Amino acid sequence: MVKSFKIEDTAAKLVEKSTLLKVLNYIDTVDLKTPVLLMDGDRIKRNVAIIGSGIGNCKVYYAVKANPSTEAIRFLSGLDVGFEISSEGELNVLSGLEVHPERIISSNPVKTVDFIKSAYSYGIRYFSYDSLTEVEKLSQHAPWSNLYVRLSIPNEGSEWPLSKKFGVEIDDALMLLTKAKERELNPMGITFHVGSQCNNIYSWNIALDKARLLSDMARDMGINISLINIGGGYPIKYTKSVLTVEAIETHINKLIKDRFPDGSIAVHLEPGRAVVGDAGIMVSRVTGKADRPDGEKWLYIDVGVFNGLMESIGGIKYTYITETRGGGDVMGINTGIKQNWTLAGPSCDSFDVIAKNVQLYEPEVGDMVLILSGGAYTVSYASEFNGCRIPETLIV
């Protein structure tokens, strides 16, 4: 039976009409058991190819925390990409696969001992850092290492600020520079972060400005810093337009000549979100509805903000379609009324809320419920709470 969802011109504007189409596609020839993340592997493609092609000397390094599913990186390691990884259960995914030591680097500053250990071992030399205990740890366990040191960077602008957990002021970092090359090992490089779902252009200039004074400052005691690691940040439509590839490398591409105008400055980028989050739309299906005595309309579904959702309740908000029975055009405008929804997760808990105030087509328990921009952060969060289970990823 051919499906029917009621997809509006705010909707079809969020995602590529090519990913939509495959995925509408591919549900009404597949028996589909939800919830399921389907993966656009041309979107993902497209997106590899764009990212960091408007910046000079740049390489590109996936963020496997975004989406770590086998399936997505089997995927992405027949690309040409990198991977930027976290700890022990993401190497083993990537050796798991063969990827090539010299396409991974570690960014986290703060390592477990096991996981230095397996990655040095693995080959793995470019690590992040942001004190003197994880100096002590790298040298030790992966000696000769190139390392980078994190900055501390404002997050305004950004709907996932990290601005708090990692890195340090200028002064600090010169230290730390300084402890490594002490070390034995290679201090070559700065990074920071601006923030998940950066829609502030800005942001990149206060990094850059700060990267560059460290810099001079680290000249100065004999270190040469030849490696710019910007991590990630680029924000992808979830309810609204944001800041494109195009214009946000256009401008960091320029505040670095201005700043490295000798060229000699690398530059590593790790994307994860720009990655996949626009390439994967996550099924569900309507398991219940309730008219509560306050009047609320609530919507459960069989994914929630444990088994997937879990950005929800941090302040991401996706966008939802829903199925409608008696037929009409996959892609059609339908003209039915909205209703004001709770929309909520299938455990038990009362924690399980994803969204309230949702505008929602009334669906049938049993009918499915498409939440777009769903391909990053949401299988990486994912536990079977309550016994619910995990959506699978497939490439479509």
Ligand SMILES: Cc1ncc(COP(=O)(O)O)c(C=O)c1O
Given for the second form:
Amino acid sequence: MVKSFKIEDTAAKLVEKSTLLKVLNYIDTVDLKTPVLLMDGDRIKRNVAIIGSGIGNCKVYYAVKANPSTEAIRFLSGLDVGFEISSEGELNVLSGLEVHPERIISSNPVKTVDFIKSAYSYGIRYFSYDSLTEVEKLSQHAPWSNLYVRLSIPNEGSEWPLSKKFGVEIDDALMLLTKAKERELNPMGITFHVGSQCNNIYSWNIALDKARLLSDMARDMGINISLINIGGGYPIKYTKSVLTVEAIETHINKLIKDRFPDGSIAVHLEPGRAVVGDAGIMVSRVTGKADRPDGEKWLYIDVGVFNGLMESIGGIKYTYITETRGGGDVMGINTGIKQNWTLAGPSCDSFDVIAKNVQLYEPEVGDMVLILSGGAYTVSYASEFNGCRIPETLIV
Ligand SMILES: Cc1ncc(COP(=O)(O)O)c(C=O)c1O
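Compare with the form predicted on its own: the form predicted together with the ligand:
Whole complex next, starting from this chain.
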């Protein structure tokens, strides 16, 4: 049956029209078991083609954590992009698809010994670090590997900050580079992460200023920095416009040329969200509705905090579109008037509340709810808590 959705201009501007049309067509032709994540392959291809193209001497490594499903990785492995991984599980997905080790780096600063061993034996030779214990582990299990030290930088302006858990200040970074050299490793790079969903272009200024300072200090100690890994952080549109890839990269490219003018520095970029986020539309269904005693209207859907929308509780605000069957009926359903809803997931846990005060046309039980820009950090965070299904990823 052909489904109908009232898609307003504000929502339509958030995702590429072709992505929306493709997903809507797919929904009409296939009897879908929900929740399911539909990913527009053409949009992923375009993202891969654009990202990194504005920065000189730049290689792009997709951060697998954003969506590690075999479907997504198989698709990406056919494109001109590398992979950034953090764990044995992520390595297993890539090795299962026979992705060449030269296409893989690992930027998790604190890795398990088992992961270091299996990554090294697979042939991976690029690792980040930010502690002495990691120098020890890497020197023992990944000798002569190329190491890049993680600097701590402010994450202001990022909706998903990453600053506190990792990174060291310049003096400690210098000490770690020196120690790595003493322990038969090849310290040759600097990395940082401005925080995920970063909409503050000046975060890259601070980061590259610090990198430049550290690089100069390292040179004085006989260590040549030939790589800057600038992490991820590129934002995507959830409910509002954000910095474009072009604007960010024009800015970064200028900064790099200015801070490292001899042109010899290689750049690694490891975007996750910007590669797959806006290519994905999560398709869910309404499982129930209720009017609670305090007057709040609750809408329950089959994807929630635990099985796909974890980021909704950490600052990411999604755009939701409900199926509207057209016309009104005796229950006052689909009368074309938007109402304020509290949106909740399928589990019994009261933590499973995705959003409050969402203006939506009232759907019926069984109707679909589309969640835009749902391609990144959704299925990768999902658990089967309470027996709820993790959405399958399908490339369409
Ligand atoms: C080391 C590292 N690299 C890359 C990324 C990807 O970042 P984003 O999805 O913001 O592009 C992350 C995200 O957590 C990360 O921790």
